[in-house]
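One chain is shown next in structure tokens, namely the form predicted alone.
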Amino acid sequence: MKDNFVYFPGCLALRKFPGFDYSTRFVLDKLEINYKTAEDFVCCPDPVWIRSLSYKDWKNIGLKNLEKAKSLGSTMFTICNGCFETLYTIKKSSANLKSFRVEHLIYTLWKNKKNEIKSKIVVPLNGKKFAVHEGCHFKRPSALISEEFGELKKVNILKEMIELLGTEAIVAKDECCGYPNSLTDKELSYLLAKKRIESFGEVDGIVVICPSCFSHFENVLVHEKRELPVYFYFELLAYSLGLDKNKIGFEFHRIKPLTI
């Protein structure tokens, strides 16, 4: 990997779920991926609500993050679907950013590190059955994504990355978690999440690559009084690569992950 990587953690990973950031940095170090980041990165901003309120502010704030990242390296990766959609969309519309790449880290690892990950697994998750939820904004806007990431139309990347850990990965119909509706129609948002969770059937947990999907699934499961754990993929990967379970940040989960 010859790229000069820049890591963009995003607000939720830094402020609400610090274990997501800690696990990701452990993974990057374990896979010997050199990267830079910036303490003065700000909110991406959100690709649904903020863009709806002010397209101009959404784009200008996103551009500041991108220009900062470009000063540090050649490829920026995120661990949040919302950050990815915002930063990739704005980058595509900016002439001076055409040579700069924006990726979700799950794609970066799938593209470059699958064999190395497989060889470095020290705690396989054999015998587990996890539901796969990639999340809508990982592949949006579809017209732009298909130009640069054509594989995403053919391959369920998260499924393949979960299977690298030794688990069975269950793919249900690709539907929304319902989170974007939570400000305008809470009842619809709740019903969409409940429908999505039920579509997975009997599993040992749900695996996501988006902090917003994670948060929404947990809130609905707690309300439903269901003890079904939700995992952020990079937590599981860090655990399988040897990170002590007590350092992953499971204390920030509302549903304790008892299945690993």
Second form
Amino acid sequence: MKDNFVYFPGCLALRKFPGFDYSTRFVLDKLEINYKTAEDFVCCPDPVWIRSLSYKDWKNIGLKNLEKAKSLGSTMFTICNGCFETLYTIKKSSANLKSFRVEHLIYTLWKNKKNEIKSKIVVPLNGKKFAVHEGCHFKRPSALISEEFGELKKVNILKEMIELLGTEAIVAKDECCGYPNSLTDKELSYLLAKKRIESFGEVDGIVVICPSCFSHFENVLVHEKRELPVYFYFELLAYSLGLDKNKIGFEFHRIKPLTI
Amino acid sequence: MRLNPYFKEEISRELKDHSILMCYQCGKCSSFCPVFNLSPEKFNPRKLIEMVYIGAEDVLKTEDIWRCTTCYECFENCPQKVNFVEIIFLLRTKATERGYAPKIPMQELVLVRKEGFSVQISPRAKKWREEVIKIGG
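Could I have the structure of this protein in the form predicted together with its partner chain, to go alongside the form predicted alone above?
Okay, now the whole complex, with that chain kicking things off.
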């Protein structure tokens, strides 16, 4: 891997679910991926609400993050679908960022590190059955995303990446988690999430690659009094690569991940 | 209902691809929309485009435009490649400029403008980070 990587953690991983950030950094170190990051990155910003309310703010703030990242390396990766969508979309519309790449880390690892991950697993998750939820903003709008990530149309990357850890992956037709509506119509957002969760059937947990999907699924499951754990993929990967269970940040989950 | 005969042109002009003009009201957007399928009385993408077509500018005052999850199912399945999500973004931006934006998302915008983040750091998260790093990870 010759790229000079830049890691963009995003708001939720730094401010609400610090274990997401910590697990990610552990994974990057274990897989010997050199990266830089910036203390002064700000909110990506959110591709649903900030973009809706003020396109100008959304674009200008996103551009500042991109320009900062470009000064540090050639490929930026995010660990959030929202950050990915914002930064990729703004980059695509900026002539001076044409050669700069924006990826979701799950793609970076899928593309470059599958074999290495397999060989470095010390705690396999054999026997577990996890539902995978890639999330809308990871691969849509497909016409725009396909310009640089054509594979995402054909492959469920998260399914392949979770199977690497030894688990069975349950894939249901792509559907929305309902998170964006949680700010404007909570009842609808809960109904959407419940429908999505039901589509998975009986599983040991739900695995996501977006902190917003994570947060929304957990809130709805708690509301429904269901003890179904939700996992952020990079937590599970870190665990399988040897990170001490007490350092993953599971205490920030609202539903304790009892199954591992 | 007040009608603005120039509303459709105004929206079309501001959309880069002018794709709203390609809509022939087949309703595929609605049939694939997860929100419509759960609650058709609350959100109907086909109907929203129809309102723009007839110049019903008051659509900007409705709660409906804030119920799209931007999941892109509509755009992915539209035979005319009408980018409904871009239309929703534009309607929301216009509604915001006229003071109709819902309160909670507006608070996020205020926070981003003021502090750079829409999520406040929790003291618990801050403490955990310091402790884990101190342990040595």
